[in-house]
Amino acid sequence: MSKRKPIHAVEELRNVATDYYQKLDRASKDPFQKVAWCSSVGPAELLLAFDFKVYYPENHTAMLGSSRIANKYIPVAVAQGYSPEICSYLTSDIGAFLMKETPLTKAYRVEEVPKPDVLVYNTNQCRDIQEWFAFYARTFNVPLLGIHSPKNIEEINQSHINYVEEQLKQMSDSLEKISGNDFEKKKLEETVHLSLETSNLWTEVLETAIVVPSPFTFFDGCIHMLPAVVLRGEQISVDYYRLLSQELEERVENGVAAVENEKYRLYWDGMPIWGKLRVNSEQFLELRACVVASTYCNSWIFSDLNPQVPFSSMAKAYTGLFINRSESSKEKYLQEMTKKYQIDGIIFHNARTCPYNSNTSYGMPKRIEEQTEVPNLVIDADLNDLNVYSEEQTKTNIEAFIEQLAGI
């Protein structure tokens, strides 16, 4: 049997994650320190510029999924009136909160999630993020601030940027009052600069997979993306990706493949199946198939950030998110990625409770296959709710798909 090749930087990643969560825990107990909750592609740079410690519930609920305990909590939220059809990130996170349990305890010796002084979201991801954060705003009786992004964008134009930029500036006024700190443009420029550096280095990491054989997989990316999500805008994320990038470049130089005897190169569209990350990774490994790229991991590439024009560049970067684009715009992107990474096949994850981040409902897989002549497989599952995941069916479908590629 093939073995997964460990990435040595993961030891430092554990230290980075532990330090991040323990600092958040201390900040939550410090009466002089303000804590902000932020959606994963929300305006983190602005919060950091006001000296908030920033917590990301989406990372917490991905931990619930990867720990395979989300289904313990989803029914608790459903009992409160939340539909089982809405985002399982939302239902599992609220359920865990209501049961006063968190995977942070086992992983980082943190007893509870930090208490927020403000919650900030961006609807560039979905409507559910607004309702998710609204639950906590009511529970903790704290302000809820949101950016409402234009949807289904073909090409971003100046009116889109102006619309979001104005909301960011209004949010800045509110954050100034909540934090008790004056707005300093220089601080915002610094955090945007660090986010851009993080984004550029994360891009370097992901693009090492262009090389054949690839030194890195989508499944590795789901683990190593943590600093890009929860620590962008801070120096520590820059330092970490320099370390990881160096290790991967050494792999490239020495011909070290993430998948030994790599035979097939795949693309993953949609969310990870968090509770089956290892299972899926190992199956593709055995089949000599390397999932070299994904829309998900690339969602934290913000190359439009510019510290010289922080507000307008944040507006452009966060509005240009893949999930926020039109079907035709997404198709152009996927066409480019299949060429860039020499893709042999595409995996579309149709996540039951995440229709916003699933691209299977309106005929895209068929159109992409016609446009690129790259075959694809649709996997029906979910990001956190494993009750809708069929182990045997998924395994059989993946095996049949690889056999199909072998016959082409």
Contents of the next structure:
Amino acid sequence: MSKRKPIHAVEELRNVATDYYQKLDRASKDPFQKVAWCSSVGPAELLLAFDFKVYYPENHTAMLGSSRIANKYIPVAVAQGYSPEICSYLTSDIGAFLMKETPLTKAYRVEEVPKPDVLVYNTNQCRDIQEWFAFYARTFNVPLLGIHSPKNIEEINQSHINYVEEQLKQMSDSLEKISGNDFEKKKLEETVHLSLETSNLWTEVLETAIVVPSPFTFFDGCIHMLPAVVLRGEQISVDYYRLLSQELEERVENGVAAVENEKYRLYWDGMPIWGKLRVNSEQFLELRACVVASTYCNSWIFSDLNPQVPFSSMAKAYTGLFINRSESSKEKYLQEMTKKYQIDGIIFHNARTCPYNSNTSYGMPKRIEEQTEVPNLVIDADLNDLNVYSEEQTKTNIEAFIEQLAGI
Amino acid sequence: MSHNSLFAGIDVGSSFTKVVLLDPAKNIYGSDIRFSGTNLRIAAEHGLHTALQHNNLDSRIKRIVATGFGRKNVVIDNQNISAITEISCNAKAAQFYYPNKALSIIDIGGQDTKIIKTRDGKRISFKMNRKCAAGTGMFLEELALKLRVQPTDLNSLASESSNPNSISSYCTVFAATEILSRIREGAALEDMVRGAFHSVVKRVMEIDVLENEVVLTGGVIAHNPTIVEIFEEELGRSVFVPPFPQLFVALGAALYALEEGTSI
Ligand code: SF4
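Alongside the form predicted on its own that was just displayed, please also present the structure of the form predicted in complex with its partner chain.
Time for the whole complex; same chain goes first.
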């Protein structure tokens, strides 16, 4: 059986992650340092411009998922009245908090999640994020600030941008008071600039997979996306992606394929099944199928950021995200991606507890198949809740899908 | 290749293990159906032996293809075994019986139900029921248990009714409770069972659109021909049912074995 090829930069990634969480821990204990919690596609640049240390609960809960302990915590939140049908990121995270446990201890020697001075979300991704953060705002008795984005956008227009820009400016006023720091435009320009650089380099990394055979898989992306999520707006993420991009370029030059003898190129729509990343990636490897691109990893590309107009460009970049778009606009995107990456088949992950990242509820797979003539497969699973995942059924479905592509 | 050669398809399902042996002319030489039990390897071994009519003919087997839930568990001494999913095997058998037809194949199994589509001799899509027993054999088994009748009696009960009593519950557990309480209120058992069959058909028809010719296969169809009738009522057209619906997937596997065995 062929083996996954380790990416050497992963060593550096470990250092980056350890450093990030340990700094947060120190900030949490330092009375002069403020900590903000931010949703994964929230206005991080603004928080950084006020010198907050920024913590992302979504990364924390994905760790609960990937270490397959989420199901220990979900029932704890459910017993508090949170439905098992809502976001399992939320239920696992709140459950772990109530049990006073965190995977940060084992991974980074950090005893507890950092205490927030403010929580900031953007509803561009979903409604659950607001409820999730509201729990912590009540628990810690700290302010909760939100951007309420217009939803299901076909084409983004000036009125969408103005609406969000205005909210960002109001948020800036509140953050000034909470942080005790004056707003400095220069600082915001700088963080937006660094975010844009991160985004551009992350794009470069993801686009190395356009090459046949691809040097990089979606499963690698799920691991290496960490700096793009939690350290955008900081120099460290820029440095990291330079390193990773260089390694992947070398792979391309030397014809090194992530999947030995790559035969099929697949696209993954929806979230990863965090607790099954390894199982899924090994199965594709065995089937000589490379998942070369995904909606998920591409969600942290913010090409519309522009340091010269920080507020309006943040409004545009964060409102125009895939997850926040209309069905037809998402379909156009998927059509482009299937062409750009020479996709043979699409996997739609229908995540039971995240309808926002699952594009299977309004007939899209059928329409996409008609539009692109690329066959697709829907798998029913979840991001964190493994109780709704059937390994046997998923494996058989994937295997049968590859047999279909092979014409067996 | 000698005309004595045999090619085996072993379908290790979650409830039953099915074996089909084909000769080079694609005639069925032998077959077997047995409970899969907990030791899938033994079920496959014993099934194969029975299909060989307990003769010591192992040396005549030129190739084995294993399929179904336990396809990776099949180990037979001195035999090279490849594994192909039940979805492909289903389509293979359908192409054998109904060549050159665009098909929607419905396989109602013990724990899952699939709709597989073929066109121009190629499989173009497949869909499985979501993770729920509604629309599978399990639903009927659960029902039989609650009604204290044998699962094999359900078909004759349903066939005696011309007035199906429709069931509103989707969930297997709730549906069984609903049926029991309706019977207590005076509904006829036969009408309730036929209603339950209708519910299975409805669930299946939600999985995908049934285009072109429809083929019905699998254990549930083999034991409950009334379900075929109901499908035809609902679709307003006749459907195909192959000669041995429960062996259909194993036959597909045997056809693959024949192909593999003759191409080497
Ligand atoms: S987008 Fe989905 S996974 Fe993310 S917070 Fe919202 S519901 Fe949860």
